[in-house]
Amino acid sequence: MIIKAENISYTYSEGGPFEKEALYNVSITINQGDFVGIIGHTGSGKSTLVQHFNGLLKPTSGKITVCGIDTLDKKANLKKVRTKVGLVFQYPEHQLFEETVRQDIAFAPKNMGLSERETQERVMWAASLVGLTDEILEKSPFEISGGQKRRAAIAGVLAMQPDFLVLDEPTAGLDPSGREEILFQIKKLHKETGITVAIVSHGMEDIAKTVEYLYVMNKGEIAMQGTPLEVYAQYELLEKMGLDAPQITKLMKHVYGVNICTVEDAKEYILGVAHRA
């Protein structure tokens, strides 16, 4: 078990004039090797929730255990939690600052006290996982494409070798090819390493073809959960929450009366119908 949240609530500026309840009575369990998605409209509590996963925020009430550590415990080793749970914020490339991509990826392991040899081994390991070449490693972060910057930022977190990788809107602001590139690398990373992954996203179609299990947040609560197919089959409920299921889901339900949530699965189904005909 990586994350176990039990009835956690969180209030910003508690007791002040701008008090706002962002999470209410949320319970969630994420196990080693899971690949989950967390979706919801803006202000639904997604980002607030995942910031509890590495102790950046602590619940106002309830309890959350991260890699066996209760983050509310006064003796909790939050530094250890943050090396176990790597959190990649939205637009992480804005945090790139070193002269080369290599130096940026090396920043975290260096600050963990690793030797130069160990640091460079981690840099090469992380870079290979996200598909960055030696040539890119020697370039300035400001000379490479948006998708490459995003991958470099992810590699910088992976260099800590966390047990759990949390990505907040990893495809935000990227063009279609950049989105495909990032999602491919994340799926490849999960498949090759078995690392636990959670993706926060608005991209309903991106999520549909990437994760194995979904949590839907609405007004600070978990409103729905299940496989992407189970969740998107209830697209009327999603629409009431301000979300929209993939268009292919609606089309296949309307035309064929079946629940399908990816273009690839729809293509396979339609070809099967044509073959049987």
Ligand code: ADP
Second form
Amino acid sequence: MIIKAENISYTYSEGGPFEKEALYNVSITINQGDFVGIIGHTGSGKSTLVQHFNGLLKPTSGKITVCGIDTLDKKANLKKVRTKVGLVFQYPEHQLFEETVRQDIAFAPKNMGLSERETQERVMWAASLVGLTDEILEKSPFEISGGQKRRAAIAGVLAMQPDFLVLDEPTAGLDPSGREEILFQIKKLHKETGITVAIVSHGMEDIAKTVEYLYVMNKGEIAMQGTPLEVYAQYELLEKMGLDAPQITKLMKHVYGVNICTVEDAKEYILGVAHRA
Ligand code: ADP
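Having seen the form predicted alone, could you now give me the structure of the form predicted together with adenosine-5'-diphosphate (ADP)?
Every chain and every other molecule in the complex is listed next, the one we just looked at coming first.
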């Protein structure tokens, strides 16, 4: 088990004039090899929740264990937690600062005290996982495309060889082809390495065809959970939470009365109908 959160709540600035309860009674279990999505309106508590996954935040009440470590335990090795859970923040490329992409990806393994040879092996491994070529590794992070920058930043986290990769809005600000590419790489990474992945997003369509299980957050709580199909089938409920199901889901329900959440599945269904007619 990677994450076991039991009734965790979190309040910012507790007792102060700006006190804000951001998480309320959240229980969530994420197992080794899971590929989950966490969706919700802005301010619903997604970022607050995932910062509990690597011990950056500790619950105000409740309990969370990360790879078996209770983060509230005074003796907890939080440094270990942070190498086991790689958290990729929003717009991670803003943290690229070295002269070359290679040096940027090498930053974390170097800091972990690995030898130069081991570090370079990690760099090559992480770069290949996100589809960055040798040529790109020698470039400055400022001369590559937005999508490549984002992949370089993700590779920098992967170079720690975490057990669990958490990506906060990995497609934010990218053009459609950049979005497709990054999700394709994340899906491939999960398939090839079996790494546990959680993607935080408010982009419904993107996530529907990527993850295997979804948690929907609303006002600091987990309001719904299930496979993307199960969740999007309840699109009226999602709309009440200020979320929109993929257009294709609504269309297919309207026209054919079926639950479908990706364009590919809709195409298959429609061709099947045409074939049978
Ligand atoms: P999301 O990631 O879904 O947009 P957040 O977890 O960032 O949501 O925020 C949840 C709630 O907590 C929001 O009401 C937000 O304004 C509040 N919040 C987030 N960070 C802080 C902070 N550092 N101090 C006070 N309130 C915060």
